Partner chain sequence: MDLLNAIVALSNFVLVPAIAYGSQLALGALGVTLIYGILRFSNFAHGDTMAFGTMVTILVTWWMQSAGISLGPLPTALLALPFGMLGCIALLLVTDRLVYRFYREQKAKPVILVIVSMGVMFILNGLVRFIIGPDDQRFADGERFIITARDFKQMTGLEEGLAIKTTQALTVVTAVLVVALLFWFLNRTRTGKSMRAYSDNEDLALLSGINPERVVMYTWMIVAALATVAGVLYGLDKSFKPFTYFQLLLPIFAAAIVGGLGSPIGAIAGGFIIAFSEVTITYAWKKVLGHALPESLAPDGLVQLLSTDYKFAVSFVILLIVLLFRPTGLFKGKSV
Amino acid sequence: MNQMARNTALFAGVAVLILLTGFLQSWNSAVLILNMGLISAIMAIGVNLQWGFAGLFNVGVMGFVALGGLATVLVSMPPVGEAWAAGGTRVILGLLLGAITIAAAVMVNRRLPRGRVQLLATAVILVGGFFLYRAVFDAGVEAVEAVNPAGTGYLGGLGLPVLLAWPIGGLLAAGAAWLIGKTALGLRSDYLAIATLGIAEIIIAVMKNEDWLSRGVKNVVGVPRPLPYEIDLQSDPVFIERAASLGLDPVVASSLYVKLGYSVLFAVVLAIVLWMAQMALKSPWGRMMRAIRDNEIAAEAMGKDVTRRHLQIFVLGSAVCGIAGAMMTTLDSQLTPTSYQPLRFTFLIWVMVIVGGSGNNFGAVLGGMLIWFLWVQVEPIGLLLMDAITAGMADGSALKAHLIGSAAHMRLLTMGLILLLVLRFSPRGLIPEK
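If we look at the form predicted alone, what structure does this chain have alone?
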């Protein structure tokens, strides 16, 4: 079997698994797995750009995904007029003062000659600017968060169409990646991993604690959607008639209609991102990135600016993760900062890239779809398996209770087992880099 036929068979296998979910469980579950698989595939492409193209070990994926979700709130949610009137101007002014303080300190540090005068001037600007910033900013935040804290308590967004939040989420993640890259990309791979993980945790901590920005742990619900709500479809006589003609219950039909609409949107975005990644891979720029990945010293000897190229690919990969984060928040119709856990948005995405095939964009897509399917389905399948194994045991058996309770750990066991098997029998992934 040639490589093309093998790759086609792998994708067909994943499609069969999703179809079996529809036939054996429910089509709502199958389409939901498909949607999250498409989003996961986009995240995997973003990580593959950084690791597969350039060898950058970024374990701060969840930070950029979270920034994409934050962009959805900042762009699409309506502004809270009372909060803006109470302290919105002071919050913005405080942020500007903080930025001006940092810029002034950098300028003074660069222009003054090294010595005590430079150190003293920088310290005075930073300390004085900090207290001024906090005096203005804290007063504004307190006023904003006091406005109906149970329902709003934040500034809201711009009230723009939610689809605009997807590219803006990518831009927000790219901006953060540029700032991180300027300071961290000079580090060795293991230190870079520690730095990106720490910065991602800082981003999540800010989102959890700054209620004025995104309600913190109170969550933002009711994020606008590009598709109609199910309840609206269920009250539409035309839709009810069409559902009846297909032999579907209006409730089930409305849910499938919305989920399939998301599937089309996500598939279009995935196709665009995949096409752009493939064009980049085949271009002279892509060949240069792989040369830098394989031997930085040789590439630098040939006149390539390694640090600059690393910054480019780091920003691009993070932007893709930001777009995926905005899409996921739109699908959920809510922003939940506490859900951005390393296990879900770092370890799992890395498993997708490694299993699919590092350095191969189609491998990243396959890994994203396959691993997400297994992540969702392994636990219920494990529970059925344990029920079958313990069917002949007495109801009060301690062994039976232990085996059934262990089904909850099937996800982690299966992910580790798959990773070990792939690394043993196909170390370059299911679809290896050419």
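Go ahead and give the structure of the form predicted together with its partner chain, now that the form predicted alone is out.
Since only the chain itself is given, any partners or molecules it might have are not part of what comes next.
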């Protein structure tokens, strides 16, 4: 019971912090922090599934988040008919050829007896397939990217409702995780870490360069929203009347209405994911996972298929990260591949999990909300601090300008410090695993 009270107090503390932001700064930024905090909490649950339940060291979170974002574009943007006519089928055919090549190489590699013939045959298939793929694919890409490059220049999406993109983002991330897990999960923890770090970079590189897919660094803007636009609300007489009855300006009210709408959507998803994660943790499956985490050899001796269970939870955790990524792109209503930075989307999520308490889903949620709050608020606090430090210095001195200008980099420093302090003095996190 004592533990329960403590946890409630911690969550209440975060709520107070966000409310304080509302009172002291603005309600707009408070709701923004809340929204991204909810998304961060979902990402943290995903990482917690892998690390806290199964002890898998995944530092490729950014890649799965980005895949979720990609799914949003692929599902919800309207298709570009002209581009499809120009080279769409050719691109798809090229991709199919590439997939067939890899599948054939894997099959030949498996079927033929080990030896020189096997290696040679695999190499011939791979090299031949690669050139065939490039021959078909490149021309298609060129044609697609030539269609109105300033406006579209890509194939577009399916034009489906954007909410559908959330589960599909999860599926896309899960598919990628399955492929990665198949090859990399047998590896030791450090190797898995480097492998996932590399995969994430590759996914971002693909999104930056394959313009036919998601316009690359030209970004996709104006992704459809699940909620009405502020402009429409402001011209809606019913809405204006309601806002007036609450004593609010219609412009402020419409903006808050949309943001709070997102908060409700995100909170629902978070609740579902959290409930599922809790059920999984309490189930025999969850106990088995923790048994594998604590002693792989013993678990294997008890007849558990360690590699398959690892693959399973790796896919599940990555899917959760993908869902969160799709939600984030929906919130921003644009996809900007250059904004995906490993420090922000991989390592920060890790700080959330460790600080919150690895192995505990509520800990992950708390860590996600708290660390996100700090990540946003450290910058103004750092600026205040710098102002205080430099108050005595002469105006216009180079050192003063430098210190104030660098205040923005305080957040990395602070995050590292928080991580190290928690690891040192409270390694089980704020809400420890039971």
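What we label the rigid core is the largest C-alpha set whose atoms superpose within 1.5 Å from one form to the other. Positions refer to the first chain, counted from 1. Predicted model only: the values in this text are computed from it and were never measured.
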task = Could you tell me whether the Cα atom of residue 401 shifts by at least 2 Å between the two forms after core superposition?
result = yes
